[in-house]
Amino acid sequence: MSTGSLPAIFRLDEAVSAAVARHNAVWQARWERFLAMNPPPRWNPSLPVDAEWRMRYEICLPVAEYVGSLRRLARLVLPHPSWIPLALGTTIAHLAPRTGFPSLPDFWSYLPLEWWGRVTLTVAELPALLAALADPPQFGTAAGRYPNQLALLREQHWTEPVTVLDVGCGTGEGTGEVVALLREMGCQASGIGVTREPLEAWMGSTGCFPHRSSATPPTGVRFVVGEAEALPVIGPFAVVLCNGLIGGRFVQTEAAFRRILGEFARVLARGGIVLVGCRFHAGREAALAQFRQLAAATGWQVAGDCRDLVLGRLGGKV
């Protein structure tokens, strides 16, 4: 997308300029220390990020001061701090949870492969960057990624118009898939999607997608931005979606399980099901197993793998 383009919540003026040529500056400088004192072979994406290559990176490029220099940058750029990524947060141990020592190969992994070995940037590539940060290729949203649950929904006889609630919903392709299957069924269908990222709301509810193709916004689908342990909707919902949400990166614990259901609980209407799905958080079977067990003990019918768990309750069939 040309900058021509982008919509007004993206400020890129001289200011914005000249904080980004001093940002280029130091970090280009530093680069070229990294390049002299580190010959080839040097990491590639092909490669596990291990303590060896977070120590070569580190000494040159210390991953916590390039994360804050770009911080600084997204708070010039968007209309409000709290639009800044979480992936900019002033905790980054999130970029390396298994070992709590990030470095920039764990940030790069956040992107898109054209970011990855870059310290510098262009303003007109600011909000691709942004946009990017706050929807991760790896924790996708694109549709198709959940056939059973769509091939569930499809079984069931709903009688009365349908509302679903997707929490965790990124830039909402599964939302607007759940709702539009719904609709050809011959439901009223509409949809809320809940996510942590107001630029992911923002890029769902307006189509425009900064860091690739733009799209046409879901039909019958709103955005708004809220946590999945304390949910900004009241309900009632016939279905509730949480898909890649339980036992990745930011939702972990029991403690955390338990407010999640607690939330579903609370919205879920009479009857109504909860598909939890997750498909791309490898190594993370021993949390999935655990919010299984821990929603058979508190009063929901379970039904499905760890992977596509299907919940129920007061009377729902499951």
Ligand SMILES: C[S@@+](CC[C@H](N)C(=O)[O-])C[C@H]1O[C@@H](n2cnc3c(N)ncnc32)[C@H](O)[C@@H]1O
The other form holds:
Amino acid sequence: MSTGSLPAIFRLDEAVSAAVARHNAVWQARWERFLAMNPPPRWNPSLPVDAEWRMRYEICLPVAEYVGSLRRLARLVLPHPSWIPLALGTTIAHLAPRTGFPSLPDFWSYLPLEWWGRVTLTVAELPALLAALADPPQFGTAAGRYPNQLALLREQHWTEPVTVLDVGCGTGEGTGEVVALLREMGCQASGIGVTREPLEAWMGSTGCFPHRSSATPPTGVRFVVGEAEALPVIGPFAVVLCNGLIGGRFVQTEAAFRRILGEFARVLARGGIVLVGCRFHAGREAALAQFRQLAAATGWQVAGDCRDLVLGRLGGKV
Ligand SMILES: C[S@@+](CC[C@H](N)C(=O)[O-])C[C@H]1O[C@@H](n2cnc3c(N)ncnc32)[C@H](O)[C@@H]1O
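Now that you have shown the form predicted alone, what about the form predicted together with this ligand?
Below is the entire complex, every chain and molecule, led by the chain shown above.
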């Protein structure tokens, strides 16, 4: 997308140009020092980021400072501090979940390949960078990733209008897919996607993706910014989706699981279902099993395996 057609949510004025010039001057000088001190080979995306690479990059290009510099640019460009992608938060341990000590290659690994090996940027590139940080490739929010959920929904008989709640909806492709399926089945369906990233909610509702091809926004879906642990909705919802959230890096503790299960119970319609899926890499099984056990112990009827859970309230028809 050309920046000329970007809506006014991104402020790209002279103050931003001056701030980008300052950022580039600092980081270009540091980059040149890094290149002088580190003859090839250098890190590239086909290599794992290990302690040796982290040390070499951190000495010249400390990632916490780099992220801090981008955060200041984001503050100038975006409508409100709450819009700054969480990836630019003041704690950046999530960039290297295993060690908690990230480096610039960890930051590049989070982004689409075109950002690898770069520390400077242009004003026109800022919307795409911020959008990519809010909607990184690893979120992989494309439709078609939870076929078991679609099969299960296809088996139900929908007689009443249905509102689907999608908790941690990303940019809403999955929400739109489920609403479209229910509509194809003759059900009067609509959806609400909840995410804590305002830029995701904006991209989902406008279909405007500065970092990838634009798309038609999903029909019948609206987006609300909010937390899974304190949902900004009342309900009741006959279908609650929660994919790619539970047991992932955002929601791992038993306390968070309890609060989220409490929120599901609060908003779920009598006889409704909660579908909890994930496509995480191996290594999340213990957390997923813990969530499943906790649900079973707190009044939920549980079916499916840990990566494809189906929850209903005991006493309610599933
Ligand atoms: C891995 S993506 C999954 C997106 C989508 N559900 C899917 O599976 O295709 C995780 C999503 O949850 C959102 N998220 C993370 N923590 C959250 C929280 N505490 N409350 C609400 N949304 C959250 C992220 O911004 C992102 O939209």
